[in-house]
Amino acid sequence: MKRNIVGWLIMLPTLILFSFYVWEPLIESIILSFFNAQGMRLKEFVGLANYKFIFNHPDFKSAFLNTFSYTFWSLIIGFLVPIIMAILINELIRFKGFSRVSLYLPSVIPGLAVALMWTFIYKPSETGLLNIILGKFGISPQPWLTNPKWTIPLIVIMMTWRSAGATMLIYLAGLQNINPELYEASVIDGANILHRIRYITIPQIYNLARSLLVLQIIAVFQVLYEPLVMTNGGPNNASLSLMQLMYRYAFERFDYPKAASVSVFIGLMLVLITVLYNTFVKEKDM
């Protein structure tokens, strides 16, 4: 009993801070989403009226579909990149430390600076970096971010460039925990590098990869400042995300109850995704 009291006393500051910064805003947002308000002051209980408004607004459909599009493209473009980078670095004999630091460097650059830098790279005029390079090969300037079909994949490429290095380090740590005797035995049996990756590396990092997969989905589902800075949700809402829709309600229209409704919806979607993932993993592990 005495040991439990000491443990709770040690955790008490953390629990207070967690409750104040996480649970209290969460509960306040849920309450706010059911009211009309003047600023942050509650005025009148309106039930589900705020939810009906945002669901029937045309911006919501675009933001909802775009958010899933961000998630889809992040899995297509960004999920395998850090795994491949980690495997390649793990196989290196020389320059392993230099390669590791070089690939991690984009992760230490502030996200806003990265978004601005890639906005210049994707600039649709002849002064954009990509168009300058294409011009050297006689290719005419491309619209890049102003083309609705390319906007989200191009933003996801930027996000992958910035975050893949940090994720790679996690995979690299997992790879270095693999028993080297497994590789030595496979070499004796005549396995080449592709066989080692298929029969040793991938099975050994499978659990790590599926955990990072769900974390990536949750992170990309909350994409905000990248489309906000690079396209402001355009062209014609082609890159508008749910988080940016919430930002518009809160800081452009100052309609906090509807912003709270969007945030509660995002939270419920993330809970649903997590429950589905855990159910799928539990069934597969049985």
Contents of the next structure:
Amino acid sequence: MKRNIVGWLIMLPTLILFSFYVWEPLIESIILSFFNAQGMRLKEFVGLANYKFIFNHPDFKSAFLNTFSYTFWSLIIGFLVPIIMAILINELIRFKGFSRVSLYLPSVIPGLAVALMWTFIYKPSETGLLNIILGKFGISPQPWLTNPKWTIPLIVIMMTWRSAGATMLIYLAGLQNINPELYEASVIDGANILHRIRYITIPQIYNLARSLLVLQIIAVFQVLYEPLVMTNGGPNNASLSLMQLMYRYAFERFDYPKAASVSVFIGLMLVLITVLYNTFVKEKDM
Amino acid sequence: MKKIKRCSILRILLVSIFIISLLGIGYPQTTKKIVLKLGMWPEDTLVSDVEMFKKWKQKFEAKYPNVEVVPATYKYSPDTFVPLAEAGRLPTIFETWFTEPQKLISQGFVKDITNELKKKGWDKYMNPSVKAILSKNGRIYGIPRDAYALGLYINLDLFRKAGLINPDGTPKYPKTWTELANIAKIIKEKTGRAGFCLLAKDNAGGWHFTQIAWDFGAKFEIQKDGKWYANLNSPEVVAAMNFIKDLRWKYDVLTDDPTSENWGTGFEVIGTGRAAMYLGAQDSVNQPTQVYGLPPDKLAIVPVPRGPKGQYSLMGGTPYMFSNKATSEEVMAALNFLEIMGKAPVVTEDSIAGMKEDAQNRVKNGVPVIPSFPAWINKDYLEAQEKILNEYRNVDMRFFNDYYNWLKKPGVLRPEEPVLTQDLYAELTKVLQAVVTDRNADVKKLLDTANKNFQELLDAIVNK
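To test you: the structure above is the form predicted on its own. What is the structure of the form predicted together with its partner chain?
Everything in the complex follows now, all chains and molecules, and the chain you saw is the first one.
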């Protein structure tokens, strides 16, 4: 009993901070979504009216589909990159530290700076960096972000460039926890590098990868500032995300209840995806 | 031990409460001042502007010793406004944007100042179209700093390089939208720079487009039997949008990526000579000059080109508004301060001195001293203003006269479309983005979708 009290005391500051900064706003936001308000002051209970409004808004459908598209592309483009990077670095004998630092470096740059930098890279005219490079090979300037079909994958490539390094470090730590005896034994048994990766490395980091996959989905589902800065949701809503829709309700219209409804909806979607994923993957495990 | 400590703490508390209450008794009668927090106080980096405000503050406090002026620089921005307002920390008086008054009024963030204005008699002097933007249900919530009316900004350097200058030195500016396309093409060919800067990044794109489309005869919102109807896919709007499409694909005279241009970059483009023409109003004349370094004599503002169905100028205003927490005395103090600044519709020694200081400051910073658009309509004020402008003139008025004379013609000025204006702009901006990024964009189909979307919003919000 006494030991428990000490434990609780140690956790108390965290619990207080958590309830103040996370749980309380979360509950407030759910309550807010059922009311209409003047500024942030609740006026009257309106039931599901805010939800009805946001679902019927012409921008909702594109934001909803785009958000899934971001998630889809981030899994296609972004999920394997840090794993491959970690395995490669782990196999390196020289320049290990150097490669680790240089791959992590983009994560150190402020996100907005990265987004702005990549807008210059993707600039659709002859002055865009990519187009300058293509020009050297005689290829005419490409529209990049202004081609609605490319917008989301291109933004995802930028997001991957920025954050793969950080995820790679986690995988690297996971890889280094693998008992080296396993590798030694496999080498004695005549396994080559591909065998080692297939039968030791991947099974050993499987659980880690599973958690990171869920975390990645949760993070990408909330994509906001990249499209906000790079395309402002355009062209013609091609990169508008649910979070940006929320941002617009809150900070362009001052309609906080509708913003709250969007964020509650995002929260519900994430819970749903995580639960579905976990049940699906667990079944497969068995 | 514990007891002693508790006793002493209690004693300290009691004593301090006593002292505080003593202070409190003496306070209100003798030293309580009205605190006037000035949101339009310039940022520290604008050194000469700050100097000017310091002078005004000194003069004001000498004249009204019961008021203390506190600098509270606040640059209006939608993402900081609500927290500030909800926490009761808004400055007494602040500037906002022409798009905001109705939103701020309906959310209860700003103070109804009708009574104070009546006391001053200023309510009668306000330009009626400006007053409409600042009022709701017959109550007035703000006063104009100045009003604006869109014209066409011209970078004279590029016109000169393209050989588009008359023998008398004035620019051969386009009189119609078709001429604009041709002149823009000449500029592109001769200088390599864009002829025209079109906005398509955010709602400012839709805002400028309504200005262009009006000249093609567009009317975006129609009221019938008390209901509002979207009219975004009329033949006139389609024609205007096809014109934009031509500017991008047939003439190819726009800046590199219109989907990254917004109100501010438009002025940068003009100021730095990346494009030769841009829709802008006289109140932003410090943007290309003071902010982006264009010498004042390299700038002209001319009328917006004529379209097949007219030649309009979109007008609005930059308002001062007041915190809903401000008392009537604080509002009166703020109005008195505006008199000292020369931004009030009165002609006094102070207001004339204020206007002069403002003009001097413009000359010093290389900002053209040109007439503001009359937000107030009392004659003596307008005459005094004109006299001061003539005295401090630092530009050749031939580069601006056509614009000002055009604005005086009846029927030229046109306020923004009345309902859900920002949503209208958002829908139009989406179409603009599609049109400037896709050579094969189906203009009619895009506008049909925009029209349907906007009608749904009208039905959900306005027609319910």
